[in-house]
Amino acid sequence: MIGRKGILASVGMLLAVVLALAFVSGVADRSAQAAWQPSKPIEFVIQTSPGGGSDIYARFWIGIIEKYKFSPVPVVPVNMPGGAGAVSLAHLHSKRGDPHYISPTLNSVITTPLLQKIPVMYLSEDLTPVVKMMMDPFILVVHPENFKNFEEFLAACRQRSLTAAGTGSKQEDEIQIFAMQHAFKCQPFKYVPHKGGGDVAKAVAGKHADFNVNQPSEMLPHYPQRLIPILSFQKDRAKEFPEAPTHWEKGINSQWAELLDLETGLHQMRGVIGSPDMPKEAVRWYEDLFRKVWETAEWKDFMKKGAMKPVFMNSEQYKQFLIRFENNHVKVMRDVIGWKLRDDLRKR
């Protein structure tokens, strides 16, 4: 018969075995993750032409990686513009299982697959979310000689149809502008697409359009002589532009308020995605790589100067963010605006 001491000894031995196995398993898992290294140059597939928004971000990150020797192999920028991101997404999707292909993200890689029948439909399911690097907020921008504040803009938009300069048909800023139109109870806006954010800013600065909702970095070259922010879409005023009130302050608290907001709406997001079925150990390697980039003084200074919101998410966190982000896009694009989405859209 086993006495009390015997039972305790047996339990102690069992616990020791369990701890030892857990330790060995953990070491093995960490070793597997640490063991992965890229075996050839990494292709950074960029949706825009050289000089475009995604191109600027991707090359900035690559510059930091090279400066601090964060990668044992070169990270090579490859521009694949076309189809509002469709060309680059199809290329990335074709590299299933090969972790040497990644791409920067922006909102068109959400909207384009919802509109066009390409191999990718939902980023969160059909590609590999890697990291989220920050949010690039929208702000309502006007020429100071046309409108001195939001109240003047609001009165004008309810009397006549104002012209908005935008980055492209069915792009993220058109969605924000449509939501504004309903939230502010304005006359229908005229949306005039341009080649990119820089041209959008020039159109308003040159008084060829009444307003835009571009990112702050696009406005800064003309601020404050020819462009001023008159409304921001977040809970608190942006530290960089304290003169601009928020839509919450102005009483825009209807069903549209959350969809206009930086945290719960459809503002521009910047991150990194990879080929489908990327091995977990490769994902961990990229998470570590881009966290190092995110923590550099260069990247923090870049975000600060552009009035961007610093946010870092790992792969799983980014995937959960994308699911909600994609669902909100479907809701607004199809159910609110009435755009026709691809007829094979998977239900969620």
The other form holds:
Amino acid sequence: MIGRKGILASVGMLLAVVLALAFVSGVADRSAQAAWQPSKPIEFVIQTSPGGGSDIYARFWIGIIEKYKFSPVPVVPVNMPGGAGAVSLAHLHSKRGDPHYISPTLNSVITTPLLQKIPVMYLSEDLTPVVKMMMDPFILVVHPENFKNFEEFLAACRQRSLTAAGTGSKQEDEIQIFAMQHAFKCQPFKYVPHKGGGDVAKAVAGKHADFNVNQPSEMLPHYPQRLIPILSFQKDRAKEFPEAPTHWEKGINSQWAELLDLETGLHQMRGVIGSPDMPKEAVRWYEDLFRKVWETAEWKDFMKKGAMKPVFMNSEQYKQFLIRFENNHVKVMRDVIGWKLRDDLRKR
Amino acid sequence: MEALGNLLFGFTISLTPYNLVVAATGVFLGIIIGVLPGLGGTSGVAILLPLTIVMPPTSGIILLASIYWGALFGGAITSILFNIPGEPWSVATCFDGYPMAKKGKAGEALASAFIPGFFASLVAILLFTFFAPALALIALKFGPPEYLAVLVLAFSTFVGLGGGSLPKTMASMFIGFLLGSVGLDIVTGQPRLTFGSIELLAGFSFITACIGLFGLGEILLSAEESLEFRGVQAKVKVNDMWSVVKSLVQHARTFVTGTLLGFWVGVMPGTGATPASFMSYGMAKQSSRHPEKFGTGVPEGVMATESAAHAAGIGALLPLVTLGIPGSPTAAVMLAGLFVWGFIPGPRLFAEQPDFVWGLISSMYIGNLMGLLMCLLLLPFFAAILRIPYAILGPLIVLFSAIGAYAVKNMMLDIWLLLIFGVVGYVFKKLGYPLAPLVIALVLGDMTEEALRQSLIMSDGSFAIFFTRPIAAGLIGVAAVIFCLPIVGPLLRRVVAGLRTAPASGR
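If the one shown is the form predicted alone, what is the structure of the form predicted together with the partner chain?
The next block holds the full complex; its first chain is the one shown before.
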């Protein structure tokens, strides 16, 4: 039997070991300032439940990092779903100065902080932009038995109120659809929110809605029997779907054209963001890590199959992109659609 | 029989030694993950997903699917032994499984979960093998109004599920609805009942509530009553298993209804095994000749929920493979796997990657058989857990419950909520309020509200949409009949009896 003294002694030993380890790692931290290295596992904070859009990307990148041993420490996925990203953003914000916390980005991390009072308001200022990994274009998708091409769709939308399906409320799908309504001069759309991209595709494939604007990868399982792209919102036609014309070709050249476009508008983007005030050296390290991921055959193949636009941006480029992106969102959400943004919104 | 040839071809892939080892590993891990409360099949599959990137895709999907089958088996174990649902879909297994264990029939209760569960899986896999593409097209016909109709049908089967007084049942249900509405509203994007808290934007998680209400509540009760556990005598006899197989024939209707219902609810994307298990339990109770015995420890109760849950688990993979839409949260993680391996789900997957599709389908047979065998072999061990003194077991259960609650969202708040729900569960039991309506309202209330509001947006606010679409109208009709049955049934019986006696007296 171990007596009370024995337990006390072993607890004391344990404490001593922990303190010694803490001291050693502290020393290591200071000496590593020249070229930063992570000193503990990196936490990849994910906004969705396992299986959600962001989760797929984060786990895919982690898989590549592990396969090629790009990181000396494990990268651990931690799901903190809820509040359209609010919970995970608040968590990331609370880790100020600790560079071991990163998060995948998607559009709701731009829209949610503009609507809900959380510690983060603008990603570009309140967190540390790390890298942008790709752009996911929006395409206008319909059931081929309902509309054969964009002209038929346009004629119908000017005549009656069409039903749109989209992901979530007050997020990128609804914004794009609202912008379309004005650009095409349609009757007001009826917007039916769904939980995820797969459900949205199903709503149109099952003829429960007239159209959606979706990422190509979400349309693919039903293409071309039940879903076809009839319009692509970018400068040039997508190589994967040459049959879909662009909105520029169709003469949408008004003030709306830029906002609808992939490069200048509010399209889905995937990247990585870090805790606030991340040291420059740590940012360099992550840039390097994700550039390696970006250059693997797996990631290039994934982007190609999903008809995504392969864009890589480093921290500074991503920050500049985000500033414009956020300003566009404020402009469209508040000034054009008329949604009420958070009342303490900082002016820019 | 083109499918049969394909299936045989699939077996040539899934029966290779490597894939057999992969499947056995997956099933075993799944059982452990299923046993741990909170750490569900979804997290288990998610944790191992990055690992599969270095495996051949077919082995990868076999591993992930096998974890799912294992978790389906394992989820029942803690429900029965400790009244703690290991998985959301095994909540209803607590209702009768735990009372059985308390009576010293833990072995029989576990067998009543495993054996019908396996046979339900088998039926579901056969349906999957031969009718997958056709069933997927039917699933597409289900839009928001049809979902609402199915959910209304689910609620109609819960009439009288609480067993207690009607006002108490209603109160419990309304608390469930209230808790379910906390968080960010998906239709308007507005926060509801969060009182400015960021953590509450995420809403209450169903699994935290269940572990607290059922598990902790029960521990508090037994701590008060006595530290003894009547499951001590739990022994497993071969007879138990044989009697379960016999009762499968005896309660064939419950088994078949549960299996088919579970399978179909699983195939409908976005619902998953949880509502199916509740619906099946409700239906079994309503159609039973002795509904009053449900909740006191009848094997049919366990059989009903487990057959539905297992069939739903299989069904959930159908829309995933055929349409790229996950039928359950666990299937959603597997969809991530498909993308990672560079596959596009849908009809083309069957044509372009036959070895992957048929390797997966054939591995379902193998994985579920492995799950059954492992569980039956481990059964004496599970039952023996109850022999551990409660003074040790109780704190361990609390510890694992806390880990489980934390694991759902990685938030400290969930541990506090767990404790609060534990106290609520204790108070409810003391005051005689039924817990089942609360959890059912919590898990289905959200889905029902969403389907209702989506439908009304589609129809510009007109309720006619539920009666002009044939599938929705039909299901709502059935729901209305089931809803009225408890009232009309006795009345009808009296009329029939009256008719029978009338001519007799006239003679």
